[in-house]
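Starting off, we have a lone chain in the form predicted alone, written out as structure tokens.
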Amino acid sequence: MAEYPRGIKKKYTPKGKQGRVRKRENPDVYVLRCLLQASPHFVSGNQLAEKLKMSRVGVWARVDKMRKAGLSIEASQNRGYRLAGEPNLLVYPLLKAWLKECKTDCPFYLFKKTDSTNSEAERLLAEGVETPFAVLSHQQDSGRGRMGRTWHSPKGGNLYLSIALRPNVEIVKFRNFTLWQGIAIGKFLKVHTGVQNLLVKWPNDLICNNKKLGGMLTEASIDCDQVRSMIFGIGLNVNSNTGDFPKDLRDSSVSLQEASGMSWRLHELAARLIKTCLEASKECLSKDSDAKLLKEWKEMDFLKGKKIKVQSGKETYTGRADGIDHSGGLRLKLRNGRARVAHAGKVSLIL
């Protein structure tokens, strides 16, 4: 279970706008959210009865449903209650309330399981869901990466998220659109976690301390160069012990947690990364977002430098990374000193 931090027995009230219930808001999701805004502190049971127009048995109540779900809740006799932690895996009301801590709108479905959340994100689409929109499941049955690989989807602790566009836009203006979600998650990470040594390998892999940190995958619908709609999945190991992966994804793989020595709420997490990818989505879109994207690949480029093959298609040619081109193409420098540019393939060190 990760901890929410630990402070002084103090009871905090909730006070102008953020203490306010919210037209339509879930009762729980108010709660909470005002358990986070308070945090460490507690949050008077009295004045939540109030704001709920209800009696402090059913706030107690509420509480109590919230601990059966996994999240831990403190109560002090005079203080009220306290989010003391939460599980490993998502809980519906507090997920809503952290993305509401994050001012991002965005509506969401979680799943215990499915096959995949880009599937399920494409089945709603079918249906007609409004965009935007983000999946997640706590379990993934298929869970799959790019050039058709399997992503190990084990249940708990790890994060599988998806977040459906309609952006009806000319496709060369998404043409590098992973790429900019890649830089745009490996930095939030960094600031969020401290890890440093992150980085992205072209053109879809986010790398810690030199293994598979997490994966993404885009999908898009194109009708006459206009993408339709899109799909970006990503799958991001969070508080998994690598240890307990099948055997030929051990030594290539590391979870955050290891690389920081110690466990994250998933749920502020999550939040945060759905607020990241939609900001990541409208400055793939803006003005001068291809000279941008070259200077911030340099920072986060894993590749750069480096010996590295590429299998595209029935085609396998060698070279030193250097960096990408304008439409987001990895170059090469070749044996004979000539440069190619790879738009797409399986992409490994030479070691």
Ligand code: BTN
Second form
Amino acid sequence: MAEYPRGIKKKYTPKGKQGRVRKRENPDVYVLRCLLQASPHFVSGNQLAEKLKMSRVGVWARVDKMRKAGLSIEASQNRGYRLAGEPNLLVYPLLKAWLKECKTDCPFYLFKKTDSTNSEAERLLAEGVETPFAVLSHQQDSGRGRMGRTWHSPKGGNLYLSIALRPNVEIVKFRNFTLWQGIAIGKFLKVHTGVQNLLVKWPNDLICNNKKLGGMLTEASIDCDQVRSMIFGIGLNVNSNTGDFPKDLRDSSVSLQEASGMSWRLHELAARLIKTCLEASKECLSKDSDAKLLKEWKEMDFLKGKKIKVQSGKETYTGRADGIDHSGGLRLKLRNGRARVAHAGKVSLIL
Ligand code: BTN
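Swap state to the form predicted in complex with this ligand from the form predicted alone:
All chains and molecules follow, beginning with the one already shown.
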């Protein structure tokens, strides 16, 4: 259970534009929005009832239902309600309320279990669902990683998120998409959590303290040189104990909780992550994004100057990592002094 700041004995009144119940707004989302705005103070049950045009008992019943869904909402006779904590599993109305707090109006689909959020997004795109939208799940049965690998996706504490877009841009605009997202997510996580040793390993790993914190997978459907639709998926170890991961992942994985020594509110993190990814998508797919990418990559490049091995198909070669080129390829300085650019393949460190 991740906690919210403890209450000061002041009562907050929902007011102004933010205090208004929006058209067709789900009452649970409204209550949670008010609790978030009031945090760490209390919100009066009377005020909520008045705004929602329902009885105090009606508000109480809604709060009780949300408690059963795992939210910890404190109630006090004189002061009203206060959000005290949230579970390690996403709850629909709280994520919706956080997205509104972040001023991000992105529709999302939340599953208790799915094969893969990327596959789920693919099916929704095929049904014609309007973009952008996000798909999240408490767990994945067949979480996918790069190069046919699986992504370990246990229930509770981690984020499995996919964002679907129909950008209609040329393929060249798309080739650096994952690198661009990696930089944006890495920078966001540094600011949000204060964890500093956070880098991106070409092309799709988020690295913290030399261990894997998250992975990204971008999949696209291309038609006549245009990217018609794309799905950006990210798996992030947040509050998990990587000591419980399968043996082969245990030593090479880390969670945000382990890196920072504290647990993180999953709903806030998911909402801010969705906002970050949507903003980064816009920037990446806009004109002139390549120069900025080259500059920013230098600050987030985990491999820079390290001795590495690239395995691509049947070929294996080694060299020193030397940043990326304008097409997002990984530059290597080979032993014979020549340069080579890798566009695909498995990259490992030579220790
Ligand atoms: C990798 O490191 O190889 C990429 C891992 C990407 C995992 C995420 S979890 C959410 C989304 N759904 C998937 O099936 N994969 C991505």
